[in-house]
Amino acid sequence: MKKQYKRVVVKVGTSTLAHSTGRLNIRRVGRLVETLSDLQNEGYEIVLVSSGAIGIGAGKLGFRERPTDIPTRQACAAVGQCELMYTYDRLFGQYNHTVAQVLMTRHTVEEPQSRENAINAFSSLLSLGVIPVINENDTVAIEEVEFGDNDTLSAIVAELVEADLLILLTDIDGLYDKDPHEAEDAKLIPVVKWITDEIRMLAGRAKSKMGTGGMVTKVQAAERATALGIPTVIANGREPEILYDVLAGKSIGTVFLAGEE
């Protein structure tokens, strides 16, 4: 990636934000916020799509795994979203940055007037130097209006805010030519120029106990974003400072190129 980026959407998954217990990984979230705050200070416009509400709520309520029934998931989301936003507000505030909570459902982007309202709201927030923190509104979302995963949501948000780059932080280094959990000789694919059926098959179906996505939804998000001219990077969020390297153009994770790149 050689071009300079200004507006960057960063999506962080539950497996990155939380311990296996479901409880918030306070140290990692702190480092993520510090890095994003520094990048904002540097002149980037940061938009954060953050998973974690259901997983953190489940952990706080004593569940060992993500609940499967809708009412319990909604309850976990309501509890977890409070803790998530309280944490972001407190940590970003330490660096004099203001955050705004934006909760969305599919209705938000599919109904024309609602979509236009969302675009205007994002535009206003970014012009004011606010960092939007976006999540699916899991407390009220049902199957008919839910995105189903925040990878998809992040690609949609990247479109709405006309982002220059989408970064998906996860618990794996990127897309491999084999499942790295099963094959010791699996090799990271550093660059994907075109998303073919072979690439889609490599994505597999794995997901974490507390999360909803997996590599397959990340590749789908990359496909959606790159089709709109927005390059996408899948990288390991274990070390949030990796964002500096991504934006510096270093070979990190898997880069999905867009258009003429």
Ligand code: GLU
Second form
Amino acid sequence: MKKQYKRVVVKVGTSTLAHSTGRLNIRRVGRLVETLSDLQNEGYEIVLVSSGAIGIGAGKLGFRERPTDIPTRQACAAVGQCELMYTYDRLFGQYNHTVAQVLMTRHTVEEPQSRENAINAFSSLLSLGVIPVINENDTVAIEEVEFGDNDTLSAIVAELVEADLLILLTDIDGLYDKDPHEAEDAKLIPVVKWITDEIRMLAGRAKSKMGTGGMVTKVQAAERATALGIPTVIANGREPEILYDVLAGKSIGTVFLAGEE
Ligand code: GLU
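Let's compare: the form predicted alone is above, so bring in the form predicted in complex with the named molecule.
Once more the chain from above appears, this time first in line as the rest of the complex follows.
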């Protein structure tokens, strides 16, 4: 990746934002916000797609596991989204950055008028220098109106804001040629030029312990974004500072090229 990127969508999953208890990983979120604020200061336009509402809400409400029944999940999302935005607002505020919450459902992008409204809102927020923080509206998005996972949502957001790059931060270094949880000799695939059936199959085999979608939805998101000319990187969010290296064009994680490179 040599190109200079300006508008960057960064997606972070629950496994990056929360401890296994479900409670917020304060140190990691702090480092993520510091890095994103600094990148914004450097001239990038950052759009953050953040998961964590249900997981953090469940942690806050004292559930040991993620609830499976829908109304309880809705309640957890409502509580967790609040904590999430409160945290982002405070932390970004320390660096004089303003965040805005944008909650979306499938309806937002499928219905032409509301899609246009969303595009206009993003464009206005970005021109005001605000960092939009996006999540699915899990309190009201049930079945037929839900995206189901934030990987898909992040690719849609990348399309709506006409991003130059999509970065998916997760709890694994990228796409491997074998399942790294099972095979010790599994090797990271640094660059994917074309998403072939073989790549889709590799994604299908890799299991993720925590997040919703695992590798399948990440590769699908990459497929969707690269088809629109938006290169996509899957990288480990454990050290959020790696975003500097990704944007400097260093070989980090797995990069899905979008044709022209
Ligand atoms: N929207 C969900 C949440 O905030 C997460 C979905 C996902 O992890 O992909 O909890």
